Structures are given as C-alpha cells and as structure tokens.
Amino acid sequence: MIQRNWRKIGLGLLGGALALGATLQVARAEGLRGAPPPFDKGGVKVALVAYLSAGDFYQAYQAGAQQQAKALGVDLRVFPGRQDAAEQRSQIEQAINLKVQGLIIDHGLPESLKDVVQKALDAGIKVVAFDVNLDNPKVPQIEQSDHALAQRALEQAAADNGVNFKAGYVYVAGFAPLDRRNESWTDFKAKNPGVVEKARFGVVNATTAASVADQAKAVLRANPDISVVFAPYDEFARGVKLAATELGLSKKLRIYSADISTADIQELTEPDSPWVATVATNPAVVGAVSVRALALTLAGQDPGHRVVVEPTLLTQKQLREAGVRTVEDLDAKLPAFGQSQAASAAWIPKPGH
C-alpha cells in the first residue's frame, strides 16, 4: 500500500500530461485480432483514478496497469488522487465527462465514492475497484487476499516469538485493505490471549512513514516492554523501523508487515534491521489484474465479484540467503510472486507480449 522510491521503476507512460492532470497512453487503433468487442475494433478508453498516488507500491501498481493496458491496446488515462477524497471524486467526474468506457477505482473512502461511482454506472461505464469496498454488486472487487496476507505475517510472528508478547499495532480504520487485515489481527489476539496489544497508533497522509515514525517514538518510549510491532502496510513498517533505529531499539524489536518494494527489500535486508518479515503480492501484477478484470467486464465476460491475488511470505532470512536486492530479483527467484492467473482469458495478451 503508500510513500517511497519506485521512482527507479519507469512507468512507461506514453504521451504527456493531459488537461485535468491525467496521463495518457495512446490506444491501438486497429484492435486485437481474435478479441471480443470492443477490443476487436480498438480505441477502447478507460481511466484509472487513484486515491493514494505516492510511493513505491502505487507507482508499481500503476506501472503494471499501464503495461497490461498497452498489451490490450487500451487508451488508459491515469488520474492521481493525491490522498484527497474530494479530488478523487472530481477526477471520477472528469473521467465520466471524457466518456471513458471503463473505470478502475484504486483505493479511496467508500462514503465519498459510492454515489459518483453509481453515476458512472448509470452512464453505462463499467467499473472495477481495487482495495476499496464500494458495496455494489455491479463492481468487481480486486483484492490482495488481505486476510491471508495478515494471517501469514502473524503466523510468522508467532513462529519467531511464541504467543506471549507485548505488541504495538499500527492501524487506520476506513481503508478496506487495512480493515480486512485488522480482522485477522483481532482474530489472532482472540486465539492467543498471551499476545497483549499495548498501543495502537497510525496515520495515512502524504508523509505516512515520517508521521508514523514520530508516533512510534512516543509509543516505544512509553512502552519499553513492546517487543513486536504488527504494521500491516509497508509505509507503517518503514516508520516504525525508523523510530526503532533512532531510539537504538533495533536489536530488541521485531516488525512484521505487508507489501513489498525494492526500497522495502533494502530496509529488510540491511544489517540489524528490526523489520524481519512481510507478506506481499507484486503490485505490478495487481495493477495488471485490475486492467484484465475491467477488460473482461467490458467484453461482457464475468471476472467474478471478488478477484483475489494470493500473497507470498517473505522473511528477512529468506531474502538475504537468496541474495534478493530488488523486486525484479523476487520475480526471477520466486516465479509465483511475479505472476497471477486471476482475471485471465485466452484473448488477453500478457504484458510485454
């Protein structure tokens, strides 16, 4: 899930900035041979409207979406919501006015989106959503299997620390993936009463990691018996790691997280890092799956209401022993991480093909 350095990963966006702050990829005019309508004729226009547009995960997600759209010959316009609910709403309105045929909603606050998404549906626009629950049977939901993601991280925490420890927990309600991960945390505590949540904190903003670091320093000073922090979003983990390093607690604290990027891998594998495990999907793969799910919907083919991309446990020890330094290394050394068959069809070309 938010803020970092996948600036190293080229987004491969074609064209320049559009009016209204969107980016444009030129569509393939001739269409896809053997594809169903409307992809057989080409010129399909879709929009990706993101709520959270800063950081490695989101830049990689958008890169994957761009690559899959290019393979499909789709004119994909990307609107960065900039962590602003009102701006995201406005950008969806802009996409409707541009008469796009399909719309991908990437995160957001359900209460600010449901009515404007219904407006898009009423205009005949097909909609899919990634990690935001719009509670609409007409909107397929793309998910990272957040329950499994959190469960696997917590299982690793139990394997490393037993089931009697004092914990810190980083959480912000109202975001679908975090809410689903929170359900796993609640279930884990209920099954393991020896796990005591000493402090709960968190914030999501344009500088999430730095803001969480400030909170974590106060929490760790006030609760020196905390030995484990569950931070089920990599920006949260980065903030807690920064706090632990500044306080000299790296050797007594263990951090368990979710999501992955090249910058995360560097922080996980550095000497004496307290960040010992994360569970993740490849964000570029999730972006590609989102585009494929929308393509199926546009072609009148049902991708299913829940389209799930399964995550992979990645431990510090595993990454070090495999010599993994980048997400590209993960793709090469753990092939299951770099691909998903979710929302696939014979007529949909894979990115790069």
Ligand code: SR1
Second form
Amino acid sequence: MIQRNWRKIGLGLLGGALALGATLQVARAEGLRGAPPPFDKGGVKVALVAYLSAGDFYQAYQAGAQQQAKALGVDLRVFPGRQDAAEQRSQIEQAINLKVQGLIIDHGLPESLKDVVQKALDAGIKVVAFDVNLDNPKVPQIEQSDHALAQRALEQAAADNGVNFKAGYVYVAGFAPLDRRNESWTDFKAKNPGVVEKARFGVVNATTAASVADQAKAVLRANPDISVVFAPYDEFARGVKLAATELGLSKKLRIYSADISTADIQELTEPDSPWVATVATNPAVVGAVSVRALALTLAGQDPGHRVVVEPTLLTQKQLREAGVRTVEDLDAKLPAFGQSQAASAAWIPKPGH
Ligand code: SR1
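For comparison with the form predicted alone, kindly provide the form predicted in complex with this ligand.
What follows is the entire complex, opening with the chain shown before.
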C-alpha cells in the first residue's frame, strides 16, 4: 500500500521534480539481505537537497551519493538548490511532502534551514548534514576535517615560500567549510607574523571561478607584491589561476587550495601552472559517506555526531612525477584518497558492489 501510494505521489510530482532537475532511481523492491529494517524490505526513499549545484565538487559528490544509494537499494532523489536559500527551503518542503524517510542537507545557510529541518525531524524524517552546521544533536554532521585540510595547505605554503610573504586570501563567510578553513588561516597568520594578508576577496555564485577571476585581476594589479594566494576552494583557485595567466604572473605567483577534480589535475600539472598544491578528498567518497551516515541513522545505528572524511595533500610536483591525470588515477595510486571507512557497517555494501 505504502509502495502504491508512493508511486501515485511520485507520478503526480514527477513533472515538477524533473523540471527541478531532480534525478530518480528505482528502489530495489526486494530489500537487502542481512540488513536491518527498513533496508531488509526495500523501497527506502531518501532525498539529497543541495544548496550548491555548480562546480565539479558537487557533481562528483552527487554521483558518489547515487552510487552508494544504488548499492543499498535506496531510491535517492537529488534536488539541486542552485545557490538559492529560498529554493533549498522549498525543496526540503517538497521532500517532506513526498514522505521521504531520510534527508541529506548538502551545504546551505543555517539560519534559513534550521526551522524547516526541525519540521522534517518532527515528521519522523532522519536528517544528516554535509558542510552546513545545523546545530542540532539529532543531525549528524559530515565534513572533510576542514581545519586540518587548511593547515596542511598552509604548511605546504610555508615549506615552499618560507614564512615571510605577502598573501592574497579568497574567502566568503557563512559557508561552514570555508569558515573552518578561515580559522586555520587566522591561526597561521597569528603564528607567522611575517605572513601579511594584503587583500581578501571572494564570491560564491553560479559562476564562481569566472567571478573570482575578475576580482583577482583587480587585486593582483593593485598589489604586485603578492606572491602567494590561499584559495581554499577549487573554484576560487581556478579563478585566481585564470587571472594570473591573463596578467602574465604565472611564474611569480603560487596558489594553494582545497579540492580536486580531473579538470583541476589538468590545471595543476600543466606547464608553468601557478596552482602548486591542494588538499582534497575524493568528493564521490564524501557523497557515499553521507548516504551511509543517513542509512545508519535510518537503521537506528549511530554514525557519531561528527563524521569525518580525511583529506590528502596533493602537490603539483607529486602529481607530475606520478603521471596522475585523473581522479581515477589518484584512487588507484592513493588508497587513502579513494576510499573511507567513515560511517561503515558490515551490512552496507560499498558502491559498485
Ligand atoms: C562554498 S563551500 C566550498 C567547499 O565545499 C566543499 O566542502 C568543498 O570542499 C568546497 O571547497
């Protein structure tokens, strides 16, 4: 009956859902052998509601979430928020109305989410959050160890440049991972007074790299003594690299970032690239961990309040020397990058199994 109702509701909303760009995958009807309820019976419906949908990170994250959902026999609907807080709220409301059993909230602005997430919890829906602090003991928080991520990038900057340099810094407040990375930057500057932040800039929108490139051009023209840019988001780093290339500064600037994608590897390793290091997880692994954390919560098992996927330092030199061209190459060469034991259980199959 529940299954039939779901189909009815699902068909009624399918047009709207497709218009929103939601993706639908058919749940495994027979259930997962040896799994606890509700996975033993099959037909589990969950939704991933994202705030950011532009950029390689989020596409890979969502693909990883879909692969893990498929392995679990779960019907995962992805709602792309399109960098719009009101749209993300409305999509959470839609997911509640669709009677999903679980929700993954992927980024967003806490103040516009807390009440609607509480509404979902009150309706008996289990919720986990990736990179948005919902400040709710019932909501496990998934992250990439952002303090350590930024520290490792900055240690590499110090190893390459010493601790006396003029820096540009790309930051937008209000995004949990960027706020955590900012705490590491503040700490690094306090410990290294010879590191002088000459300019701070940044924007997050549907075309982040292009917008940051415009800002970076103005900043680099006005501050020719900047030799290091800390840009802890790959879209930021791409923007700064574009600006440096256009201004002919590639050989006198070094960029340190977060995140990696196949397109980023190309940009890091090309001749004379100023993008010299990044610290990153495989976003597909983070997407899979998010689904596993939700699955554990749905099964009444505790994934822990803080679920962490550890990032790896990737330098231009290492990538070039190892002949790494793609994220798949990284997975093969660095097992710690290509998999995570976070939020695992014997009954949860790994993606692709
Ligand atoms: C605007 S927040 C950008 C970050 O979100 C994810 O955590 C990625 O690591 C990216 O750097």
